[in-house]
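Here you get one chain, nothing else, as structure tokens; it is the form predicted alone.
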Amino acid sequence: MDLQALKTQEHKRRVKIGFMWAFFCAILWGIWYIPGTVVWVLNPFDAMYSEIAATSGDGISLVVTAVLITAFNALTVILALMVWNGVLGKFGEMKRTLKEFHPCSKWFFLAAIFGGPMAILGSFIAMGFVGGAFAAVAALMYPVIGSILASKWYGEKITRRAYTGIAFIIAGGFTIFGGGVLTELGTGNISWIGYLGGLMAAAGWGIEGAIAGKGLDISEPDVSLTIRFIAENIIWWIIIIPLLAIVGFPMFKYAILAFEPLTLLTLIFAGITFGFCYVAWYKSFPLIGVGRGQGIGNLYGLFAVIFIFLFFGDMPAWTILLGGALCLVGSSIMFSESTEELESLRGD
């Protein structure tokens, strides 16, 4: 076998790769809506939420409550993290990529202001306000954020049959989010803050795409994810959650209330799901792109209608059907883009 012969045959390797590591993202992520889900009513958040409410209303304390509930998410996927880095053996690249800030590191810093306080609060606000189905999909149009700006940003090379893929996933997105807006706008009663978290995890993920696809050019997506959400730890623990605990809401009396079993193992559960997710999501990037990558993880919206239908009973509607089914065209589109276009990530 020649060496241009084993160029192309590692290169489709690297591809399939790339794309088996998106799909293992987007089941992950669709099941991470089941304790994402479940832990709003669990106890103390449930009596978080009632007390803020008596006080300040039901809006701000769902924000507020959502704020705690995202904290310890991103405590348990760090958690995760470690160990899987302590199994790998890459605390001393953790260490060395830690140390060379501005040209590598910086970029998870930044990611993680985008991926927390953004798109990951987003979404639990989505699931408060809204509810689970409904907060997975909301966020189906951030590969088109994602893509443009890797795009535009640092030359991620788009083909047409990638856009043509990501347009039936967010046409598919749009058809399921706008269902649910056409069902409450019958019944008069729209939770638009809750949609409002929707588009903040759309445009939060998308943007924590391109930068973690910039910062991945010279760093290990291990190593580079684990960072990512030790920042997003420091943006909780040591800046927001205190803030606000100075302004007067319970903060710290309901993060010790949290430590019960059940409570405890939801959150275990949430963080496992959603660490490696994560690892996938960015495993991705450097082998297939920031667009494709997001592209195939998008199909996370469908997997977490069907867990979360096969989980509490509910029926999807006939719009989330229809989004599902063009959902899988425009991933099928993706999957059979040929390798050869993939050869050369970012264009000339």
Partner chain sequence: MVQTEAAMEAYNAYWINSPLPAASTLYMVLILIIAILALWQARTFVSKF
The other form holds:
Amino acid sequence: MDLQALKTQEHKRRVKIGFMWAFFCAILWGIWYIPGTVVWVLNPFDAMYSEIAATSGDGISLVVTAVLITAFNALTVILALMVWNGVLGKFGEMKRTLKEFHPCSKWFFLAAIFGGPMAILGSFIAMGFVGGAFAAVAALMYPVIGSILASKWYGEKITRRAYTGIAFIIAGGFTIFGGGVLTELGTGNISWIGYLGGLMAAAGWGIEGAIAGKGLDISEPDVSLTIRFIAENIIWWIIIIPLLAIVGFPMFKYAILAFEPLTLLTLIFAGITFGFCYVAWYKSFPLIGVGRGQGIGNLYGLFAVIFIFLFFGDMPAWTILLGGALCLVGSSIMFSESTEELESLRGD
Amino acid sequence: MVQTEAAMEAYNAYWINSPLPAASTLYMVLILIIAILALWQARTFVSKF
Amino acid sequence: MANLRPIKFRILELCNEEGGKWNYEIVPQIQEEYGLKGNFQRDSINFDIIELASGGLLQDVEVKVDEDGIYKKGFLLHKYNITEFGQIRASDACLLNI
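Now the other one: the form predicted together with the partner chain, given that the block above is the form predicted alone.
All chains and molecules follow, beginning with the one already shown.
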């Protein structure tokens, strides 16, 4: 084979693998909704929710309970990532990267702040004060923010074609959750804090991606993501949970009660899906760019609907099929882009 | 703490309408399969370059 | 040996040479320095180089087909040089000798 053909083949392969990781992310994110949903009805979280709701109201109770669930989720994510890094033999590199706090790890601590408390908490606030469908739609906007930041900030090349693909996937997401949003907004008297939550979710994940893209320039994705979750654990367990406990919420009482077999098992499966989804997301960024990685990652909306149908038997409405079709159009627009464009992801 | 009856009832109610048998176990099996697939890809894809 | 920095840092240092450096020179040198054995580790280091190039920190200065199997037979061999952008990012990372 001649040189030129081999070069093209190498590019194609790199891009294909980038898309493969983004896809893994979307599938795992979608299936995360199964353990992520059922854990709420299990002890001690159901008891915690009712106790706080009785004194502080439903909205606040949902957010506070969500903090504890998210903190446990971050803990089981670390377990899953230890397995991941162990299989890939990356512990040595992890130590080396952690030591370089200023140039590398700093970025992942920042990414953790935006992706963790800002995005996840924002998403739960949107859910608690407006509704689940609204929270999902708001979160779908994150690739817009992520890709704009990545192109402004370090000149990531985002072609018109990639933008078109991202737009289709977002439109698809809107169609999937849109009906629910209208009903939720139709009930009236929604407090502004719910909309703020939605904005926090979209901005948080978008900013996280752009920051991660910068840190990933000079460190390995598997290692970087683990550091990001170590940081997230510190934020939840050392800062936010003690703060909530001081304010008077029964955080530690219920944290200890969470050591129950079925609850732990569910949390562990939530950790595997969340951790592996995130590591796949980070692996895709250096190969296809933050904009495309996030755009394809957004297919999680479609996969969530499919898995919820398979395991919970919730029949999807026709709008979901239409939205799913839009998502597929969007992603095939991105796949079919000529790989020549992707030789280098950054502008000249 | 063990699960209360009410919690188990709510938990079981999630899976009851699933078209798949033993959905509450099957989802864990599916996650394990996808996770192992991802790990296997992560171990092998670099050899193509 | 005691103060090894992350692998991508070391790759950038090695590619800061006049005229660039071949991937089949970089990979074994890093394997040796960091004590990383086996084909998977070899390919991982090579993939780090590819990620750096994809991110625009390194650029190809020469490419040839590995006809004789000096690295991996039938695959491409790349000679890389650090880009201006790569130099800026490296100095952000306190790689002093760049």
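Residue numbers count along the first chain shown, from 1. Rigid core here is just the name for the largest C-alpha set that superposes within 1.5 Å across the two forms. Values in this document were obtained by computation on a predicted structure and should not be read as measured data.
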Does superposing the core leave Gly213 with a CA shift of 2 Å or more between these two forms? no
Cα displacement of Ala74 between these two forms reaching 2 Å, rigid core superposed: no
With both forms fit on the core, has Ser123 moved 2 Å or more by CA between these two forms? yes
